[in-house]
Structures are given as C-alpha cells and as structure tokens.
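Consider the single chain below, provided in structure tokens and representing the form predicted alone.
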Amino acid sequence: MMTGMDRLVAAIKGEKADRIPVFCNLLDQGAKELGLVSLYDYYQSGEYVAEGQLKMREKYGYDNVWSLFYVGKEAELLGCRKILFSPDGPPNVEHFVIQSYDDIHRLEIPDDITHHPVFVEELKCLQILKREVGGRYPICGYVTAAMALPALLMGMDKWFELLFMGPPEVRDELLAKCSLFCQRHIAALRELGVDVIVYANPFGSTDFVPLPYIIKTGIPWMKQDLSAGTQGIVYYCGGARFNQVIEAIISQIGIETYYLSPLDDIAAGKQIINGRGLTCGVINDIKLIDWSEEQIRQEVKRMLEAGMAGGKFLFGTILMPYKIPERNIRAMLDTVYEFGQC
C-alpha cells in the first residue's frame, strides 16, 4: 500500500500512483479530537498537538501532518507577549512587538530557534511526528516571508504605511531582520526533519501589490529568504491569487511547488507551470462550513477535472476553519479519493 510520502514523490516526479496526494490542513480540530474544550490548553502541549495530528490523519486518511501550531507562534519567537485564543477560530496576535520605529532598531533575531523557550513544545511535537510517521507521511512546517512577517509584528495598516511610504532605511532594516529570521526558521525546520516547508507570502500576490513591485522589490527579498535553497519549499500567498506571478517566480527563484489560491484558475495555473513543478489545487475551505455535501462533491470533481490531466497535481486545503462539520470534511475527502485515482 502506498504511503503519503510515496504519493507526494510520485506527483513531484510525474509518475504513477494509486491516487493524487491530498493535503488536508486541519490544525485547531486536533483539540476537539482529543476532547479538549480549550484551544489554549491544546496549544500549550507539543504532545497534544502531535497526538491530534496523528489521530486526524489516521481518521480521515489524507497524506500529511503539521508541526505548525498557529501562525502567531513566529511573533512569539520575536517577543509577542499575548495571543488571543478564540473559542471557534484560529489564535491571533494580540500584542504587537513593534509599537514605534525604535522597536525596529531594538528587535533581536534569535540565533538558535530550536533551543528558544517558545519553540520547546513545537520541538516536542516534531520529535513525536518524526518518530511515528517520519518517512511515510510528509511533515509540514510553515514560515512567513520577510515581506509578510512585519504584519504580525506591527499590524497590517502600519506595515503597509512603512512599506510604501518609508522611511526606506527603517523599512529595509526591518526587512533585513525579518529575512534573517525566515532563513533561520527554515534552517531549524530542515534540521529537525520537516519535509515540506510552506513559504507564506501574501505580498507575493497581485491581490496585495502590483506585479512590477513584486518583480523589482519582492523577488530580491524572496531570494534572500530562500538563499539556502528551495528544496521542499511550497510557494503560498496566504489564499491570495498569484497565477500572474508564477512565471517570474519559476524563472528567477526556481521554486517547484505552487499552492494556488481558491480564486486562481487551476487549469491556467497548471498551464503556466507547464510541467516545471507541482500544481496544488486548493479548495475554498471557508465555504465548506455552509455547503451541502453535494455542492462539495461537485466542486471537488470540477477541481480534479481542471488539474489532474498530465499528472503533477495535488489536492489541498488552506487552514480549515474550526466550524466545518465533520460530514463536510468527509464529503470532500471521499470525493477526492474516488475521483483522484490515477
């Protein structure tokens, strides 16, 4: 029987497998799986998170597990003192590390993330995942690009203002520090055996900034973030569209896996990639909260018809909302398993 890693490697190489790989990104649902009411309690324990990931992968049969707890963990590594835990949504940054430009000058980047006190529980989680499913199912990690990380540190509005209005020397100082953090974060995850690293950069999408700006300013920073190589890197724009950007990223950086937006045309994205990498078709998982099982089934079939021809295709989700009914998760996955056979 093929493992998730077998399916992923086959898809990357364009080889035959029993079915396409399926990445179902369930994070907060692990608390419910363990019978915990509080997301805060769940995310205090690396053992809990690892157990939640393993139980959900076994329960639903998809092909990946996550070492990511929540996106705000990166802000905590850089000094964030408070995360807001919602009863029915993902944790969010409540305390911004950067309140003034002086805070940018004072911002310190950890030399060794793997031994940082905030990373202790994630390290435990990774060690358990590696022991239990390493080599059989891809272990996924998550890093935020230098151009996007400041939004977690100072808020989106203030970051937009600094990014486009300056002062340029302060902006570049912050970008340099964020890029150094991104590089060290990637190195730490690789050292600990993470197989797939999702490189999240909404500012690499034309939904956020114009294409000329991405090419002139964004891509040089991406190159710096990924200066140690693009092996295992997945380009992801946080759910924003980026078909327009793919050609520039392939030609200038060489990333080979593209996690499309639900708003991107899958067939068009695959045509742009043109066999030079793996195309990941991504469902709009917010709609999974309210869609009927038949609506989900029709949408999944549409996506597979658009992306499967010619191979090198993966079916994925973004970060599945906590409120999606279990029957809808199963309807989505059962349809992929049925019609995603190669």
Second form
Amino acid sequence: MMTGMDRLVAAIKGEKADRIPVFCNLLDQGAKELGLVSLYDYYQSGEYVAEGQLKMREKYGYDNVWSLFYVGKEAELLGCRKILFSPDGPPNVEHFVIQSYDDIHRLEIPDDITHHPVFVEELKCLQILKREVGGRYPICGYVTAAMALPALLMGMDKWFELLFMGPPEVRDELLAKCSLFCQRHIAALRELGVDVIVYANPFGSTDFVPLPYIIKTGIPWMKQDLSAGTQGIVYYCGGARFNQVIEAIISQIGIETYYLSPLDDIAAGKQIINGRGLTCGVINDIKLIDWSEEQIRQEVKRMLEAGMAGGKFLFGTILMPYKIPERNIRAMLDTVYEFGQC
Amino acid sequence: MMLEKVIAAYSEAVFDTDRDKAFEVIHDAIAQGVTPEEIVFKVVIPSMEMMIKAISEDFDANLAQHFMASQIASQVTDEMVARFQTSPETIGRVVIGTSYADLHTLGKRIVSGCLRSLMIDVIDLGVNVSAERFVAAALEHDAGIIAISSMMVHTARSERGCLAVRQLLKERGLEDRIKIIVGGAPYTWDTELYKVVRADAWASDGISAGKVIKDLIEGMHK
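What would the structure be for the form predicted together with its partner chain, given that what you showed me was the form predicted alone?
First the chain shown before, then all remaining chains and molecules of the complex.
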C-alpha cells in the first residue's frame, strides 16, 4: 500500500500513484480528538499536538501531518507575551511586540530557534512525528515570509501604515530582521526533518498588493527569505489569489509547489504552471461548515475535473475551521479518495 | 472645469497609492482658490464614490489600494474640515469594532477612513468588543449603525458576536432604530454568512462598506 510520501513524490515526478495526495489541514481539532476541552491546554504540550496530528491522520486517512501549533508561535519566538485562546478557533496574537519604531530597533532575532525555550514543545512534537511517521507521511512546517511577519508583531494596519507611508529606513530594518528570522526558521525546520515548508505570504497575492509591487519589492525579499533554496517550499498566500503571480515566481525564484487560493481558477493556475511544478487545488473550507454532503461531493468533483488531467496535482484545504462537522470532513475526503484515483 | 481636473488628478494619485501627490493636488487647489468645503464635497466624496462604483463593477482593486484610498481621503477630510467656515453636518453616526475575541484591525481602519471621508461620524470601539458594549455605545452616541468586523470564521459566527448583538437589539426593541452591518474575510468566503449571523447587511471590502452604510443610513431617514 502506498504511503502519503509515496503519493507526494509520485505527484512531484508526474508518475502514477493509487490516487492524488490529499493535504487536509486539521489543527485545533486535535484537542477534540484527545478529549480535551481547552485549546489552551492542548497547545501547552508537544506530546498532545503530535498525538492529535497522528490520530487525525490515522482516522481520516489523508496524507500529511503538521508540526505547526498556531501561527502566533512565531510572534512568541520574537517576544510576544500574550496569546488569546478561544474555545472554537485558532489562537491569536494579543500582545504586539512592536508598539513603536524604537521597538523595531530593539527587536532581536534568536540565533538558535531549535533550542529556544518557546520552541521546546514544537521540538518535542516534531521529534514524535518524525519517529512515528517520518519518511512515510510528509511532515509540514509553516513559516511566515518577511513581508508578512510584521503583521504578527505590530498588527496588520500598523504594518500597512509603515509599509506604505512610514520611513523607508525603518521599514527596511524591520523587513531585514524578519527575513533573517524567516531564513533561520526555515533552516531549523529543515534540520529537524520537516519535509514540506508552507511559505506563507499574503503580500505575494494580487488581492493584497498590485502585481508591479510584488515584482519590484516583494520578490527581492522572497529571494532573500529563500536564499538557502526552494526545496520543499510551498508558495501560499494565506488563501488569497495569486494566479497572476505564478509566472514571475517560477522564473525568478523557482518554487515548484503552488497552493492556490480557493478563489483562483484551478485549471488556469495549472496551465500557467504548465508542468514546471505541482499544483494544489484548495477547497473553500469555510463553506464546509454549512454545505450538505452532496454539495461537498459536487464541489470536490468539480475541482478534481479542473486539476487532475496531466497529473502533478494534489488536493488541499486551508486551515479547516473548528466548526466543520465530522461528516462533512469525511464527505470531502471520501470524494477525493473516490474520484482522485490516478 | 478646474474642479474636474482636481478630481481627476486626486483620484489618480489615490489609485496609485501616492499620498504625497494627493496632498500636493489638494494644496495646489486650495492655493488657487478652491475652498476646503469644495475639496471635501466636490473632490474627496465624489472621488471616493467613483472608487466604490469601480469596485462594484468588478474593478480589481487590492487591499493596499483600499487602505491607501481610505487613509488619504480621511486625512484630507480631517485637514479640510478644520478649515471649514462652519462646522459640517454629518449624515449619520456609526459605532464600529471588531467582534468578540477578534483582534484584527485592518478592515475596521479602512472602513472608518472611508466613512469619515463621506462625512459619517465614526465611534471606534477598538478590538474584542462585547455585544453589550456595541449596543450600549450605539445608544450612548445615538448611532444608527453598528458595524462589526471579523477576520476569523469562529469570531464571525460566535454566539457572543453579531448573533448576541442581534439578540440584544431584539430584546430591547431597538431593531428599527439600529441596524447591523458586518464585514471581513469570512463573509467574503461565504457570501450568505451575514444571514446566518442575522446582520442586516454586509460589505465585501472596506471601501464598499462606505456605500452600504450610507445607503442604510439614508434608508433609515426615509
């Protein structure tokens, strides 16, 4: 029987497999799986998170596991002291490290992320995942791009203000520090055996900024973030659209996997990539909360018809909302398993 | 004729997210005798309405353009209103905040800037706002609109968010007097969600919210 890693490797090489790879991104749901009421408790323990990831993968049969706890972890590594936990949704950064431009000058980037006290539980989680499913199921890590990381450190509106209206030298100082963190974070995850690194950058989407801005300003920072190479890197814009950007990213950076927006045209995206990499068709998972099982089935079939021809295709979700009923998760996955056979 | 040129030059600067150029256009116009009142009512508001119309007709504006358009327009408006001969009349008042447990401020800031440039009073309640606080502030400030911004699906759908605001308005017999508008990413991903959370209206982006709110206010005044 093929493993998730076998399917992913086959998809990358354009070879036959039993079915396309499926990346189903369940994070907070792990708490429910372990019978824990509190997401706060769940995320205090690397053992819990690893166990949640392993149980959910086993239960649903998809192809990936996550070392990511929640996105705000990166802010904690950079000094964030308070995360807001909700009972039914992802934790959020409540304390912003940067309150003034002086805080940017004072911001220190840790030399060693792997042994940072904030990283202890993620490290445990990664070691368990590696031990249990390493080499058989791709372990995913999540790294925020330099251009998007300031939003976690100062809030998105303050970052927009600095980016577009603030002193250029302060903006560039912050971007340089964020890029250094991004590079070190990627290096740490690779060293620990993460197979797939989702490189998250909403500022690489034309929903956020104009294409000329991405080409002139965004891509140079992306090149710096990814200066150690693009092996295992997945281009992802937080669910925002980027079909218009793909050509520039392939030709200038060479990333080989594109995790499209649910709002992007899958067939058009795949045509642009044109065999030069892997295309991931991504479902609008917010709709999975209310859709009927039949509606889910129809949508998954539509996506597969748009993306599967010619291979080099996988199916994915964004971060699945907590409120999606289990029967709808199963309806989505069963349909991919049925119609995603290569 | 001169005002038409000013509108065109100002709108182009806003579209290009060039704040310095936008202010240069405005200051040049003032130097040539255009009044601050004309700048607001015959340049800034028509320009904002043109952008709202363009977005409604599928013009593919991005978040940076929305942000800069609203910030430039509200900053120009603030500067001009300070020079008005008499205090301007506003067309209505809105209390705005992010929903309970939501800390994301960008959308709220874009909407607030847009509303201020349309001469709508904005009372900003900040982030993580409880339903009780939304309703109390609307009553205290005599606001006809409660605007609730949510970046995450669980805060949009929360029993303590918009649904609780609706419940309070219903219990207190305020539904005819105060309308609820919602916005933010989850509503863009699911365009029927505003009905699920029992809002009166929603907007797909911060600039369009200006028109939706203006229409709601005008509808309540009829």
